[in-house]
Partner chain sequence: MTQSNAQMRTGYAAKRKAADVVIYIVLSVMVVIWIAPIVWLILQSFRGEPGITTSYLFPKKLTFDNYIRLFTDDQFPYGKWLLNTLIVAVCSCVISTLFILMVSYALSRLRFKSRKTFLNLGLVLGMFPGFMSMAAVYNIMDIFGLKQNLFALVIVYSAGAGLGYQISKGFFDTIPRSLDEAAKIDGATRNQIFWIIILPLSKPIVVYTALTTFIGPWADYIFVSYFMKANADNYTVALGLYEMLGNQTITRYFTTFCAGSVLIAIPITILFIVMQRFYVAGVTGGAVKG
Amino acid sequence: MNYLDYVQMTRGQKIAYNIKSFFTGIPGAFAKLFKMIGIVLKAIFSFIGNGFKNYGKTFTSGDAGTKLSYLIMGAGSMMHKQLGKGLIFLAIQAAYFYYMFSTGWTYISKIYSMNVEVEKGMFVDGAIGAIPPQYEIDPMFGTQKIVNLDTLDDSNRVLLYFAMTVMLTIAFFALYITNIKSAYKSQQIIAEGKTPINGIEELKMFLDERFHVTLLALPILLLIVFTILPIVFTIFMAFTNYDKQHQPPGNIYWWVGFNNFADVFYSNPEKNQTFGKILVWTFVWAVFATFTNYIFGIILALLINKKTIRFKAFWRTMFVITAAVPQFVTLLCMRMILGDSGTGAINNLLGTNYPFLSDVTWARCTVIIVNMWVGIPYTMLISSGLLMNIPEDLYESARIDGANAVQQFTKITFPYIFFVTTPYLISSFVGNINNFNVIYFLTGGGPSPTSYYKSGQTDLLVTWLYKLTKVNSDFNLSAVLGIIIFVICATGSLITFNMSKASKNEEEFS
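In the form predicted in complex with the partner chain, the structure of this chain alone:
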């Protein structure tokens, strides 16, 4: 359907069409998500692959130096009058080989150990770490005690070093190919009768032609160590049985395949039912939290920005104060106000006993209402900015055509705001799925009946994940939840991304 068909539709049809295209967009966004992950992986591997493609060609036409750099990194550069560069390559190779032989290889070989005795008489394939604990009966108390704690393999350490070694190896191969390319390039320059640039000139390039390398190197290095490596590690954890019963040091854990995912989706009734209930509540919460804030925030902005209303700055500041106070302060304050009789200020003041936070239905309504209190000022702030951007001549021409205030609102103000804020609406929906603060500080997830696996009836997926990690040390389950949340949020974000792209193509409203 093209733009002309769209403009000719009635308002009802337009809304129906938009809702339809939102939902039909979900599978597409899913596909796009996996496609994007694919593209990123492909880019990394094709970089290495391209290096190997020219591998043979460069070798046959290379001179002695180039050929030698296939074995010894930097040899080509050194023989082509680029001593400093060659030494750096050589040092990298030496460091990598030293690391691999001293520590790297042992961790790789221990990542999947067969037939390891993890408990007395229990043998497991696929243990992470090879040295099993040796038990001895304590003569005094008759309890089992691990005697080889100092030599015991720590599964965490093995898994982490494994992930690190794999990443180091990929980086090393990238440098290895760069080394060959650089040797071949300098060989060609010499063949043309020129001298290759020296070290100082090459370093100067990092302030100009290669300035992006200088700018990106450190941020990306830290990103790899403290963001990508942990994510890889966490994804690994989702496929192990790293939970409360298998805590290193003193215990090792092992690979269990897709068992944890099976637990969550169908095979373990307790976890599976908890997951279902929390998932449904997460979506209900996100829908209510997003739309109440959105609608009332815009209404508030309209009231404050009405032309005849005075002291606009005063009204705005009064509301912004609530948004500006750190959330943990405002939310803990609300928790104290809404607590049960005995602690809660309202119940104490009125001598009543309303279960604001201790009864399921009450608690769920309370968190949504308190979230309005926290969130409406934000929406008000943002839509105030947008309201001022509506071109004044639109209203003028509408007035000349005889439109009244209501018509101006439904035909100009609302479509404009809705059009501009659709991406914001979806991103705040995703934000609410991940809204940790409101739930955790107000109810802490409670009330918590025993049928919920280590969680409560107002818990969202994220707060459940947090509790599993911090309180219960069920790292495998929390990793599975993390992956599920990632898929949900990524789908939402990609829909936003597509929509904002569409709005970019359509250019300005009006």
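Would you mind giving the form predicted alone, to go alongside the form predicted in complex with the partner chain above?
Next comes a single chain, given without company.
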């Protein structure tokens, strides 16, 4: 459809066309996403292939120092008159091998072999780490074993050290390749009749042209330790039976493959039905929580920014105060106000017993309305700033052409706000999928029927995950939910943003 056909449509036809275009564009967006993933994977394999190619090429054309650096890190640098750099590489290699022989290989061998040797030659098949001094039925092999706890390791420690060792090995391999490249580069500089820079000069570079590397080193290290390592550990945990019955060090857990995923998606009726109902409610909640805040926030900003409204700063300040109060304080107060008769202020005052938080329909409506109270001010502030930046000439031209207030809003105001705030809208939607505070502090996830697996009818995936972890110790199932939430949020964010005008037409409102 061309532009002329589109502008000749009625408003209802345009809405229907846009909705149809959105849903018909989803398969194409998925195809684009998978194509992008394929391009990235191709680039990665190409990079790895070129790396192996260059690895052999460098060895063939390298001198004695470069070739020696393949075995002893830093040897090439030291032979090419870069003593300081060579010693650093050598120290890294020595530290890595010391760690591997003293600690790392022990846990790698336990993970890969999936067998733990114990006293008197007995084994525990399929287990990570230790098993208690009692009989245990192995779910994978159906064998019954009795072993001594004192001879074995804590399962968590085995899994954590394995993840750490893998990440350290990847980092070491990257430095190993850097050592070879550095030796070969120094060889080429010497072949040109020049002298390679010494260690002091190279350190000065990290305060000048490579200063960005110096600044980013610590944040990246902290990111790896406190973000990437826990993610890797969680992914591993999703493939184990780490639950209330398998708590190290008094008990062990072991690999169960995709059993946990199967329980969530189809094999366990209780978990499967609970997951399906909570997933649907999570999306319903995210849609209502996002768009009610967004739409009413824009309306509130329009009202405050009207020329006939006096004391604009006062009204903005009043609504900002609701955002300035810590959210959990507001939610706990609302919980006391909206409680059942005997505990809730409203019911006690009116002499009624409205089930604001105890009936599933009332509770779900209540959390959406209360979320509007705590969320609308943020959208109001953003929209107010955008409204002030819309050129007045656009409205003057529209009025001259005979456009009324509604037409000015639909043709100028809202398209501009929507274009600029699309990334914010996407992040708000993802944030509401993970909106822990409103649900947990207001309803606690309740009401909680017996048909739900350790959750309530207002629980979101994230609050269910919290209950499984902190209350019920079902760490394996919570790890699966964490992976599912990540996939939903990441995929949804990429697809919706790439389908938006903010991504396709970046210069439209510039």
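Here the structure is a predicted model, which means the values were calculated and not measured. Numbering follows the first chain given and starts at 1. Whichever C-alpha set is largest while still superposing within 1.5 Å between the two forms counts as the rigid core.
Handout entry: Ala405 C-alpha moves between these two forms by 2 Å or more, core aligned
Key = Moves: yes, 2 Å or greater.
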